[in-house]
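A single chain comes next, written as structure tokens; it is the form predicted alone.
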Amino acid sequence: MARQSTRSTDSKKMNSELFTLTYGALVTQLCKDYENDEEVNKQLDKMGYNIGVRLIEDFLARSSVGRCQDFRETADVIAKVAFKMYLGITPSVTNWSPAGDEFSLILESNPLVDFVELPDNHSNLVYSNLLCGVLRGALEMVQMAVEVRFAQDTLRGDNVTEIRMKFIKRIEENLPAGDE
């Protein structure tokens, strides 16, 4: 029994790694195709908000989650839920602002950044910007448009990762007509 755990643990830690190190050729080969920092951001940025899109249905049906009464219960799921399902971590939730619509989610590790340097000429590269891209998205899909940043990243010497959520409004659905 014991042999088995420890399959089970290698095996997920193998899987973590080659998530690890097929993200980095992907963010690689994007600073290979576009001559700028900026533009490359954006790409991820644009790639994790499709995956977002996606997973967010997966999310749903796996983790059993109802709808969230408000931004407070929606850090906290992405945090508690989100993040340890799908990356193996559970950022802490802080600075919220006066007016409860914006927080951070603090990363002591970051899975994207094992092994990871970033040279002195990508000096504006956001690395794991995927991850904006996959909150925008997902939240958009259940109704919630937000501005999601980084405001701190180990990879530029801070001492944790902060992600920043701003909630901006919720989402109307639109109908078509008659179907009211």
Contents of the next structure:
Amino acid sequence: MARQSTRSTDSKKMNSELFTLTYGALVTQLCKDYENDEEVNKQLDKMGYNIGVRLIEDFLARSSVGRCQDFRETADVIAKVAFKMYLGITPSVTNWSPAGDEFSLILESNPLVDFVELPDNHSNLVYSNLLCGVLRGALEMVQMAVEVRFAQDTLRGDNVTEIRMKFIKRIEENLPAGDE
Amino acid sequence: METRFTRGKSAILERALTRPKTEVGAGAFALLFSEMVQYCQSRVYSVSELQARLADMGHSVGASLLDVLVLREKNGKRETKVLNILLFIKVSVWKALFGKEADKLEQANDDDKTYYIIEKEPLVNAFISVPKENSTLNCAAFTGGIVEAILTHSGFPAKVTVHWHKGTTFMIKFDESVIARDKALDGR
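Mind giving me the form predicted in complex with its partner chain, seeing as the form predicted alone was just shown?
And the full complex, kicking off with our chain again.
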């Protein structure tokens, strides 16, 4: 407990350019290592998932956000608290589906793509696909299965970057036999 | 053939190089870097190969960073002297990347080609615990790659290696020609 109180809840910040360029170096390396863009997208999603699974713990510890009542609250927390904390931006939440199980995050600026241009021979690359994996991984750890994809991307000439998230189901916790 | 820079008029070209500083959470970087290290590790057989791969990625970061820094910090003026380029790295590059100057810059006593930049706790190592069986692994090889790229692309070809010494020491060995040129410049 003592250790926890000494740690600041305000997470440390750093210059976004190192982050941006580092991510760029990673994507470049993946493009060299894999045959086609689809494979790169898949690998980025996988890495994002691994990050999300670990990130959620850090997030819950620092943000002291409680359990969300519904998907709308989840959306708000993701946009206003999580994105702010890790990427320094606050996307807007819009385009709710009538059933309330699907929404869009609109990113006006995306720190991952500063300095980035997509060459023509990588037209199928979803450059920021890591983010989808992160969101999926993090929500899975709080018993939510979601589907995440990029609907629009400024890198491909769209006006804004839009991440579409769809709620699939609650994941029932399977307790190991013998546990209460 | 690589088809790069094909989009004639990209919005990115219209943006100013000097822009307000933006920040991201250090946790985000730590997790990203950790994934990078794991990815590299899955494709190599030895510690030195792993470090070489990290350095490779650092290279592409350094190469992209150099131009923008020279324009921002130096008004486009390039350094021509060994000591000045080293100070540029110790101060400007380090500040841009890590928000602080490097802890120390030293020259080897017995060799005028060798310099050391010493950093007690490099940011990239802040969240990495090195496994016992690979105790020589230093993931700051990534930073080493950045430094090497900046030196090389500024016209100071050098080899940068990373060592566990007083924290992390980046050992910079300049090409003979660099030192010879520097002496010639001094002589004038």
